[in-house]
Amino acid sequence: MLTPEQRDQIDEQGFLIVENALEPFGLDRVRTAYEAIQSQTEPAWAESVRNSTYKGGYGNGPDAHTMGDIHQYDSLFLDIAENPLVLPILKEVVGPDVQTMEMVAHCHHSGTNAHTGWHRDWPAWRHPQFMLKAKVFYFLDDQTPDMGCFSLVPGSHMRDAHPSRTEYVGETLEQMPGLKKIVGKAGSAIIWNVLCWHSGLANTSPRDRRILIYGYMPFWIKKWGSTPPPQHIVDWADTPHRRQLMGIHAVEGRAAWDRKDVPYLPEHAEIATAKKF
């Protein structure tokens, strides 16, 4: 549960730091799993950079290596989506019907430029009680101010305007008024509102900045579209709450939002039958 101080922090500033957030899984174990994915995907990424055929979010390209759908490599990353130190906070700030939208590994290489400019993830769409999207960044290494750390403008989630596309770009990126560089110990995490103005800065340090990225939204926002959930996710989601977390069947929310191409768990069928809609 959020303390009153934490609630004020995330409501007013738009973010919250959770110390030792990877403790349930073991930082070394998470790093090893991350490094295995990076090793498998790096040749194709390097080739795409050489050929200028790279695509994808989070600045994937010459300055950053983005690895999507990391759940397909190791079920550990599905377990982290259900992190018992983080999920209760997300249920308070996103809502009880929270689902995971993305699971990404990201490497911002040492000695590279900023891989994105100042932006927010979408217009100032707000709910009176909940965030429409929260992200969680897990730090796999100590985050220092010179390693291109994730940065945001606290409180900017309450502004209607987007950050300017012509000011505070390139060499003046770090002159954004109110900028806060998010630093912290390896294993910690930041939970933040995607309406905050944010950017990743140039990594002038001798170390890569390695993070895991998770996105969370309410269940009524459709995750899978017309594509069935992958079987390994269906198999992992062996409880009603895991089914909801993976966007398959809701515990909280209308049964009409549930996937019809995945059979209910016996105990989840009872939940759906008890709903009026």
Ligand SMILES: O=C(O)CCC(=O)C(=O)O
The other form holds:
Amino acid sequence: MLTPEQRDQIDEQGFLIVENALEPFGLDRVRTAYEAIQSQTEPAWAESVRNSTYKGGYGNGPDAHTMGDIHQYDSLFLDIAENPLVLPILKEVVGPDVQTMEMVAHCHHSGTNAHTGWHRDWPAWRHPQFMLKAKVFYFLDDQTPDMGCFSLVPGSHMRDAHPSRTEYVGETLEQMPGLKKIVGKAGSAIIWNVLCWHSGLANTSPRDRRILIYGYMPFWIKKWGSTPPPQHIVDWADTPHRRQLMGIHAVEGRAAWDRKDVPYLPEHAEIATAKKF
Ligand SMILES: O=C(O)CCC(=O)C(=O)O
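Starting from the form predicted on its own above, please write out the structure of the form predicted in complex with this ligand.
What follows is the whole complex; the chain from before opens it.
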């Protein structure tokens, strides 16, 4: 699926833009589903900001509203995890056993400070062939440079050093050398290596920055831990490839890593039995 230019781009720069990535689902439909979650969760989020009891990732708090596990509201978000315009790229980049780690809706409000500082998601561990974690951010609106857009330093996934915690913070956040603001059209997506140095910026525009966040890793990373996968995800995962995508039963990779607390689909049981390792 990847052209040689795309392969070079993602290997050297650490990211790739996919135009019209939400086309298979329809941007309006995705926005409507996003807005339904936002209106349902906003009162509790606003209350948590008033009481300073907010918690959660992606800068959830006064500058951003993070809506996690969006698959529980609408199976559309499971379908997007399997996006036919994006998943083939992820299979090349993360590996044939790619699974979905997180599905999040995110609003970084107009007129708020940056909700994160410069960071990478973990130490500079690398696999010789695959990216250990890719994230896909889908833009629900045109992303302009003043709307606190997602930003990264291209090529920084190849550095061993992490971004400083004391330099380029607060007022100087945007002075990070090599910073690239990821702007683009509504419906587009960025696929990026979480080793890239990255940050959100202050949203000085009159528009909220609305995105969907998906994380992808190889199947051998523990996803569900001691919590069994929720039944609505098991029900949605009605093919072996969907089972793998949801971190339940691998198509590629060891059968020993499969969840034993979820019965196999008959055709998946055959795959597991036939495995050499
Ligand atoms: O929301 C953003 O622009 C930053 C996201 C981020 O820091 C992350 O995905 O780790």
